[in-house]
Structure formats: structure tokens, C-alpha cells
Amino acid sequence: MSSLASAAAELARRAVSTVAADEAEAVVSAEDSALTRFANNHIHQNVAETGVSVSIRAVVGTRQGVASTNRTDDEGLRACAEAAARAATVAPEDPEFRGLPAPMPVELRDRAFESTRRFDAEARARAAAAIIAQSTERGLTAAGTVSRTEYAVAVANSHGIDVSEAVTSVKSTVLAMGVDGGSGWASWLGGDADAFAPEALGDQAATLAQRSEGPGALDAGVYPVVLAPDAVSDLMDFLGYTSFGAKDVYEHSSFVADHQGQQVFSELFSLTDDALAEETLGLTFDFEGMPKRRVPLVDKGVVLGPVTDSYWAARLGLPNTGHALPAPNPYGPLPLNLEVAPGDATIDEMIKGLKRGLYVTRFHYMNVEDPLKVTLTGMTRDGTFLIEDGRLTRPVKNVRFTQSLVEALGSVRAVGNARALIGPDEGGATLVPALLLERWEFTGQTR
């Protein structure tokens, strides 16, 4: 066990022991992170941060109270525990609450790499310089970040739960920009700093920026689209957030409520939440200390799900899949380690199969217009190209869209055979391929 995880575990045990209530839970989050930021082809910021937070949940009957602190001394923990207990005494009763969970075996993963702990300011500066060089050599301007994080969570409760785990991650993003409106984006996420290839990342962004110089206008309309993994990740985040939590299904604010067991999407599309997958990042237990389970959400287009926590599993009579978020939260359980099953197509093959369409590198400024249909609005950004007669032709200015994701995923024509890990890192990540969709509705040009 890492020293960060060990310290978090000891702190969680101490915190639980201070609570005077029928039941108690402590969640400790500890982080040691550093970030190098660059713009205009120069590093301009280098910061490091360490921190720890303690959240205590006190249960009195069916009432719950939560308080948090960043004080880890005995007095600070006692004050936090007393605040949680006071909150519980005045909280409304919840007859559906069955109490905090009892311990279950957790399958821990070794996701803390020494190479990432050693990824210091000098190493990050070298990586940033390698990324920047790919742009400066081509007369472009680069901006972006290189960061490393070690993140540990420990959960303890009065029924004997006592689990902790640490995860390391390296994350880098780069935006390369030209003088005539061209821009290109690339990102990388992984647990092991030794696997990070900054030159390749810089080259990817710079190549896109060069190809997107002098973009032209595009008429509004419905087009087939080839979505790069960054764009697919954006969509999966919204799909998981709006649709596959037990609370949303129970409240019928998700399309899943009326379509479980039905063929809604293309047979080529399968979606799973799997924190235990070798390729992903994140914790293998949830914020109640319950083991995360692999949960098929869509199987060859058939809608399954949802994910649960202890409260919603008991309320709905379903297994606890280990997807609790920190209490209290208004969302209920959510999937944090989504992965789309790979297909057998390359991106080049997807492009060759289109008479006319668009290639989208990523989306930007997305919002939910209708959660029941997962209708999203937003715009494309940093590498949008017209596809004509099976090849990329001219770059296109960023365009706005309004599109139901439920409808769009019913029109999957091809799925990429290679997947990328993309996401926020500490809480989880999406593992996604490129997708070819038959239809995507673009509503107009951005200014």
C-alpha cells in the first residue's frame, strides 16, 4: 500500500472513532499533485499542491448528517464529528434508508506507479518542451498542460469497512494554433509516466492544426460524422451522467426507465462501466467502501443498467454495483469508468466509406437540452474537416449542433478497433474508440 493510502486509511479510522451516533462513516481524500502549464510556446506556470479532506457521515435512526473538514488533528476531527451528529438530529427521517453497508471483499488494483511519483518539475518541463517543439518547428503556437497526480481515498465505517487505495495519473493536453484560423487538439491520460510520449502528442496536435488552416463555412444540415475518441468521450460522459444512474431511472428522468431490455441503439454499440478493467484508472471501490462491479449498460444495442449504491440497491431490490458518490449528493449513483466495446474498423476505413460527411476531433461547450432523449447542444472545435468521396478535403469552421444522443447512437455504422483513455483521471476515465454515425444535426456556424 502506498504511504498516501496508508495515511488516509489511518485518518479514516480515527475519524470514525470520534462519532457519537448510531452509525458512522468517514471518507478521506488525499492528493499530491503538480501541474506545468505552457502557452505561446513557453512554460509560464508550475504549481504543486498537497491536501487532505475528511467527510464524516453520522446516522441517527434513519436521519443522516454530513460534515467535512481539512483539519486532521484530534480537535478538528471531533468538531467535524459533532457537526455531523448535530446535522443528523435535525435532518428529516428517510424510511427508505436501510443503514450503512457492511464490509464486502474489495479487489484492489496496483495503480500507483513510482515512475509517476518521480515525474517532477524537470521531467514535466522536458515533456512540455518536446510537445512545444512540434509546433515551433512548423510555425505554430502551442498551449497546454502536463500534470501528475497521486490520489488516495480511504473509507471506514462503524460496521467494519476499512478500505483504501491510491491511483497515480499523468495527464497532458495540447492545443496547437496557426496564423490562419487552424487549430489542433490532442490529449493523453495514463497511470504510468514511462508510457507517456510527449513528442507524439505534440505531433498529433500540430498536424491537425496544419491541416485545418483556412477553414471554410458549412451549411446547416444532417451529416454522417466520424468522431475521434475525444469527441466520443464527451458524449459518453453525458450519456452516463444523464441516463444510467438508478435515481434517474427510478424518477423516469432517463430513457432507460422505459426501455430496459429493448433494442434502442445499433447492434454495433456496447457500453460497460468497469472500474476493474486493466486499461482504466480510478478506484475499485465506491465512496461507501463497496466493491465496484463490472456493469453492462448496453449490450449490442440492447439497453440494460442501471448502476446502484447501497441506498438505491435496497430501495429498488437490485444488487449493489458499488457506484456510490460522496454523501450527500443530489445525483445518486453514477458510472465513472465507462468503456465502449471496440469494433473492427480503422479511422481511415471510416472516412473512406463516406461520400460526404464530417470528421470531428472534439466537442466544446456542451449542454443538455432534453435529458430524456439525451439531446445535447454544443459546437465542434480544434480539427473539423469535410469528408468528400472517401477522403478528408477542406477544413471547416467550428459548427454548432443540436442532437439526440439516443437517436445518433441508433445510427452507428462502424466502431474503431483502437481505444483511447480519456477523462478527468482521479475519479475515473472513459475508454473509447472512434465512431462513425449515420446522422448528426448541425444547426449553424459559430462566429
Given for the second form:
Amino acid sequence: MSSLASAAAELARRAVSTVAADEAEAVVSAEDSALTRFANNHIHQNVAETGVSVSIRAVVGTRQGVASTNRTDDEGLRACAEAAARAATVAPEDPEFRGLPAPMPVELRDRAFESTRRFDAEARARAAAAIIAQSTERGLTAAGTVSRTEYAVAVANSHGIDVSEAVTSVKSTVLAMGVDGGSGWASWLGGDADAFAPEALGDQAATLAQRSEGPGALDAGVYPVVLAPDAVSDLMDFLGYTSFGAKDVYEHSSFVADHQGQQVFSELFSLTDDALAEETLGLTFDFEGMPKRRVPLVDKGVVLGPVTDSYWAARLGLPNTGHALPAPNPYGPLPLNLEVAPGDATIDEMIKGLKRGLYVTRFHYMNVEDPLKVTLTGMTRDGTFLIEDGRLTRPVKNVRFTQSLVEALGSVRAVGNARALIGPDEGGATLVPALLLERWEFTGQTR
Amino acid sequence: MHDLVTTALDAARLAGATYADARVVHERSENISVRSGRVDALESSESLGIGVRVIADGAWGFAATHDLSTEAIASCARQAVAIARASALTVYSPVRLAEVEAFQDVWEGPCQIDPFSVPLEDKLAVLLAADEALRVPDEVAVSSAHMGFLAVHKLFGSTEGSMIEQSYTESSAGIVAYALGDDEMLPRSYPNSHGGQAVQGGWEAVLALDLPGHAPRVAEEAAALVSAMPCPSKETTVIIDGSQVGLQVHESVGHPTELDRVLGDEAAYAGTSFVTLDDLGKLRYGSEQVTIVADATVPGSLGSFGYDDEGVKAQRDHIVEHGVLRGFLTSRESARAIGRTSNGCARADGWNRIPIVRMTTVSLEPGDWSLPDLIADTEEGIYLETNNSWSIDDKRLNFQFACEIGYEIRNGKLGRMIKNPNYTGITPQFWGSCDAVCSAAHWQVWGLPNCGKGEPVQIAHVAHGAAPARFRNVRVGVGR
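Structure of the form predicted in complex with the partner chain, given the form predicted alone:
Following is the full complex, with the preceding chain placed first.
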């Protein structure tokens, strides 16, 4: 066990022992992270942080209160425990609350790499310089990040749950900008700093920026689209957040409520939440210490799910899938390790198969206009191209879409055979291929 | 706290920093929410730590720790210097800061009734009463009521001689009724969406909102939305309520005039800006009616302070004056890059984040119309209230906002209710179409406690003063 994880576990046990209540739970999050940020071809921000937080949930009957602190001495923990217990005595009874969960076996993963712990400020600066060089050599301007994180989470409760795990990650993003509106993007996320190849990442973004110089206008309308993995990741994050949590299903704010077991999407589309997958990052237990289960959410277009935690599993009579967020959790359980099943097409094959369409590298600033249809609006960014007669013919200025994701995923025509790990590095990540969708509505364009 | 800051500054100097500042920040918060009769959250939290920012070898370094022992703080300062030296590997010109006066001062925000002294029982009683009143109509499927409190006490010190202690309390509260229609969920909020209203102030601010008193009206409006007409898809005149005008200012004026974005510092994450340095004093940002100020001195606003997190005194500065771009939101480093002094907009989200350029209270100055007169003066159009969703491109040009509720305007009168209205536009064109702003009697400061920017991400608490305003030839009903 890593020293960060063992210290977190010891702190969680100490915290639980301080609570005067019927039941108690402590979640400890410890972090040692650093982020090197560059823009205009030089490092302009460079930060590091060590921190820890203890969150205590006290239960009195069926009443719950939560308090958290980053003061880990005895006095700090005692004050935190008292605040949680006091809140629990004031809260109304919740007859649906069945108590904190009992221990279950957890499949722990070794996801902490020594190489990443050693990825210090100088190594990150060298990586940033290697990325920047790919742009400066071509007369481009680079911006982005190189970061490393080690975080550990420990959960303990008064029923004997006592689990902890550490995860390391390296994340890098690169934006290369040209002189005539060209813009290219590349990102990398992984657990092992030794697997990170900054030059290749810098080259990928710079090549895209060169290719997208001089973007032009595009008429609004419905187009077939080839979405690169970064764009697909954005969409899946929204789909998971709006639709596949048990609370959303219970409240009928998700399409899943009325379509469970039905063929809603294309048969080519399958979506799973799997924190145990070899390729992913994140914890293998949730914030109640329950094992995270592999949960099929869409199987060949048929809607399944949702994910649950102890409260919503009991309330809906479903198995606990281990998807609790830290208490108190107004969002309900959420999937944090989404993966789209790979298909058999390359991106080149997708493009070749289109008479006319758009290629989208990634999206920007999406938001939900209608949660039930998962109608999203947002912009394309950093490499949008018109496809004509099976090839990328010209770059276009960023375009706005307003589109129901439920409808769009009914029109999947091809799924990529290669997947990329994308996303936030804490708590989970999204494993996605490229997608070819038959219909995507673009409703405007920027200047 | 003074000893902690001094320890950090001394250690940074000894390690070779040519400039250093340190901030000790202590935050306490309380968050209570009720949803459909059940207490969703009843929590308190506390956070204390120090962040040390240095310049060494002409480059920036920053390190932060929750460990406030003398050894840990000194080690943190040395780490910041080592990081700065690593940054210098790619630096082609040394960091230079605009001059600032050194201050030794204490500043405190307004608070009449300390919300942390109010019993939890009293707070819960308000929320449970409001939540229950929201659930009266059958159409309301989900109800929610929330309040939150934050107390911040912080000390800033720098090697230039400043030592500034500041403390303030923030209070926020709001309610939402969600009506379930045919394959749609329709929210209706009070006093604003996304958490309600947020101010610098105490329990008195929450009582003044009278959540239970407004809940029946909010619930009725939510229920009525179920059978309201859909938003027509067309180009028309819109009158937008103050809260949504505030968000429009935030996204399409506040962010694009942040000087770090203009200079490219935020390019990879939040984006850049359509505004360039050459536009200063020339760009026609909006119509004559559009005057926008950044003001960190507005009493009781989330965007107010005595000094920013670089020790620059709070200021009021014009960003747009009668439609012409006059200024940017700046930090010491960005201001120096354009030969100006900082107008005090560098703010950090806690002890473990660096100050970056953020909004303060960025407001559309009031005009002289009354809202009834403005509606009466509008032959045909839509009146829009309360934000539901927002999106804007990486240069802050193409935006799209959805609102919770709208009403037809026909022959100077409000008509049928409209559900799910949205509108889209291009920033300077949109502000150029503003032909009327309501008066100070309709002007209000809206707190916005969820502005994300920077990497690692920082959440800023900012605010916008605005009154209802009218815009011509706006495209509505996008994708409807």
C-alpha cells in the first residue's frame, strides 16, 4: 500500500473512533499534485499542492449529518465529529434510510506508479518544452498543461468497512494555434509518467493546427458527423451525468425511467460503467467503501442501468452497484468510469464513407437545454473540417449545435476500433472510440 | 496568522525569490438542502492552509499546504522557489509586475446576523416550509430548497511590505419547483436559478428573501409551464429580466475583457477572446445605452473586497462606456503588459490556488425606462426570465442561453406564457442591438458563486448588477 493510502486509512479509522453516534463513516481524501501550465510558448503558471480532507457522516436513528475538515489533529477531528453528530440530531428522520452499509470484498487495483511520483517540476518543464518545440518549429503558438497527481481515498465506518486505495495520473493537454485561425488539440491521460510521450502529443496538436488554418463558413443544418474521441468523451460525460443515476431515474428527470429495456439507440452503441477495466483510472470502491460493479448501461442500443448507491439501491429495490459520491450527495449515484464498446471502423474509413459531413475534434462549453431528451448545446473547437466525397476538404470556423443526444445516438453508423482514455483524472475517466453519427444539427457559427 | 505569513516570506527570500507573497486562508461553510420533503444535505466544513507564490529566476512558482507547522511552511516556500526555477527553463522574458502601494490594513464585509450563530433548526424550518409549499400543485414532481453560508478570514503578506487581513461572510438561498410535462422537466426558480441569490451578508439576507412566501407563486408558474406554448423559432425583439442580463454580462462582457484571456494565458482551457489589445478605446462593443463597470466596492456584493489577492486596493473601473471598449479586468502582471496599473481583479479560490484575473461586480449601468413602460413600448416580442442554461464559444462571440419562462409581447402587453425559450447571438452585434435599459429602480446585484476558470480549476464568487433590457432582432427558439 502506498504511504499516502496507508496514512489516509489510519486517519479514517481515527476519525470514525471519535464520533459519538449510532453509526459513523469517515472518508479521507489525500492529494499530492502539481500542474505546469504553458501559454504563448512558455510556462506561465506552475503550481503544487499537498492537502487532506476528512469528511465524517454521523447517523442517529435515521438522521444524518456530515462535517468535513482539513485539520487532522485530535482537536480538529473531535470538532468535526461533534459538528456531524450535532447535525444528525437536528435532521428530520428519513424512513427510507436503512443505515450505513456493511463491509463487502473490494477488488483493489495497483494504480499508483513510482514514475509518476518522480515526475517533478523539472521533468514537467522538460515535457512542456518538448511539446512547445513542436509548435514553435512550425510558427505556431502552444498552450496547455502537464500535470501529475497522486491521490488516495480511504473509507472507514462503524460496521467495519476499512478500505483505501491510491491512484497516480499524468495528464497533458495541448492547444496549438496558427496565424490564420488554425487550431489543433491533443490530450493524454494515463497512470504512468514513463508512458507519456510529449513530443508526439505536441506533434499531433501542431499538425491539426496547420491543417485547420484559414477556416471558412458553413451553412447551418443537419450533417452526418465523425466525432473524434475527445468529442465523444464530452457527450458521454453529459449522458452519464443526466441519465444513468438512480436518483434521476426515480425522479423521472431521465429518459431511462420510461425506456428501460427498450431499444432506444443504434445496435452499434453499447455503454458500460466499469471502474475495474484494465485501461481506466480511478478508485475501485465508492465513497461508502462499497465495491464498484461493472454496470452495463446500454447494450447494443437497449437501455439498462441505472447505477446505485446504498440509499438508492434500498429505496428502489435494486442491487448496490457501488456508485456513491461523498456524502451528503444531492446528485445521487453517478457513473464515473464510462466506456463505449469499440467497433471495427477506423476514422479514415468513417470519413471515406461520407459524401458530405463534418469532422469534429472536440466540443466546447456544452450545457443541457432539456435533460429528458439530453438536448445539449455547445460549440465545436480546435479542428472542425468539412468532409466531401470521402475526404477532409476544408476547415470550418467553430459551429454551434443544438441536438438531442438520445436522438443522435439512435443514428450511430460506425464505431471506431481504437479507444482513448479521456477526462478528469480524479475519480474516474472515460474510455471512448470515435463515432460516426448520421444526424447532428448545427444551428449557428461563430465569426 | 501573521507569523505563518512571515515564515513563508522569509523562507522564500532565503531560497532566492526576488518577490514572494503568501496567503493564509481559513474558510468555514455550511450547506443545507431539502428535496421533495427529505433533507438532502446538512453539512458543515472547514479548511485552513497557506499558499506561497514566488518569482525566482524571472519565473513564477507556487506551492500550497494544509500543514501549518513552521517546517512545513518553510518547505512549501522552498518548493515554490524550486518550481519557479523549473518554470524558467521555458521563459523568454522575466515576469514583471505593475507597481502597487504597500498596505497594512484590515477589511471586513457586511454581516448583521452571523448565520453560523443561527440554530440549524431555524434554517431547516424555513427550507422545509418552502419545500412543502412548492409541492402543492400536482404538476410539480420535484421540489428543492437550499441555503448556504461561507465565512472567510484571510491574511495576505508580500515581500513588498503589504500585510492585509480581510474577512467576510456570504449567504445564499433559493427554491426550485420542477414540473413534469409530456416528456419534459420544467424548472421554475426563485429568486434565481442555479442556487438562488448569493450576497455578502448574514442571516438577514436569507430572511429578506422570504422563500416560503414566494413558494406558492413559483409552484403555480412551474405548473402552468406544462401547458404553456413552445418557443416560436424566429427573429424578434426580446426584453430580458435583470438576472439573465447579469449572466449575459458575465459571459459576453466579463470573460472576454479579462486581460489574461486577451493575452492568451487561458487559451487551452477557458479560451481566448475576440477582443484584442488594439480594440481599446476603439471597439464598438454595444450601443450608446451600454455602459459596463467593474466595481469591487459595491456593498454586500459577492464581487466586493477591500483588496484583491495580490494586495491591490478595490476599485471601480469602466470596461465599456456608452458602447465603446474602455478597459480590461487586470492583474498586476497582465496590467504591466499593457502599461497600466492593476485595477484589482486578481482573485484566488482559497489557499491552494494562485490569484488569476477574475470578475468583481461587473454591471450594466441602469438606464431610465420603467419595465411597464418598456413593455408598453414594444409592439411584438418575447419577455424572458431566469436562466436555465448557458453556452458560449472559446472567443466569447457565439452564445446561446435558455431561460425558464417567457411571455409573448403583443401590442405592448404581456400575453401567453412560453416554455423552454432560448436565444442566440454574436456578442458585439447583440449588445449593439440594445436600445433600452431599465432604471435604477429595477437594477439589482445578482450573486454568481459558480464561475469556473483556470487549471487547476478555480471557482470564483462574482456578481453582476443589471436591470431588464431590450434587444432588437434576436434569434429565438433555436432547435425548437
